[in-house]
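Starting off, we have a lone chain in the form predicted alone, written out as structure tokens.
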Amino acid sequence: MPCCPPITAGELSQADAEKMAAMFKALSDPVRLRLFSKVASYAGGEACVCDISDVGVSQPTVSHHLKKLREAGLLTSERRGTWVYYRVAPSVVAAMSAMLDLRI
């Protein structure tokens, strides 16, 4: 899902426009922001969803939150049992980053 060359280097094109634009609404509310930033910090670079807590929302909310993420592009999941562990999409996140590059 990765795209985008820097914001300077020309206009975006619809396609990267929606994709990009989808990236950060997903990220633009508070809970999966921080949600976001707590699958990011996590010891090994994953954390099960029965990990995740203290947002301020109820599991089921929770889960209606990272599956969010997911669909943007920004997490990754991998079903281990009855769990689901999720990790960043490190390739999206730094796409995102090297888009609002604004050195010339």
Second form
There are 2 protein chains.
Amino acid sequence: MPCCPPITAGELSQADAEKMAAMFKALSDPVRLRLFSKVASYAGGEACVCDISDVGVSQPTVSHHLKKLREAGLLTSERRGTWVYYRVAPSVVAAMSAMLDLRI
Amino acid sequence: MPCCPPITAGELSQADAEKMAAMFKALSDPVRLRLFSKVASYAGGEACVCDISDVGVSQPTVSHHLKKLREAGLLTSERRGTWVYYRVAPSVVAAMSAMLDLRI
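Could you switch over to the form predicted together with another copy of the chain, since the one displayed so far is the form predicted alone?
So here's everything in the complex, that chain up top.
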């Protein structure tokens, strides 16, 4: 797990807060969040950038948002031939979920 | 639960994405995230704004950030006498956690 204890466990350290805030920021845009859910729900857990076109924004905008999600660590990417394939980084997303889990 | 199916269930609708993006945005600032964890971990699940002072920012800044968290629905507040008391909104935070839960 990249980070952090559940929020009910105590005040986050400055370092952990900066790390997690950057991840939440990556999901703070509606288009980016829809793209993220699209990749996450794709058959096989992987989406080719070439398959992602019907989200109401241009292809360069799609690529820009996917790059932001990758930079935040929420997606991983791999180039195969002409296309880049994106996949959710399960441990990172699980860490965000666990941090907000009030049942822990 | 205010919103949404887990991200692996399919692409989020535009309306759901806007709703959830606003919540993630509320947690996208390190100071706000630390304040949030501080309230969430307070004894009794409730913190008086008068108790929150040692986070490295001024009291007006603390109030500003707590207001943002309240507006996003992540905290509830109640004025009692001189002070405002903050509490985590469990169903909202649980919804964010569940949405990112890849195990579902």
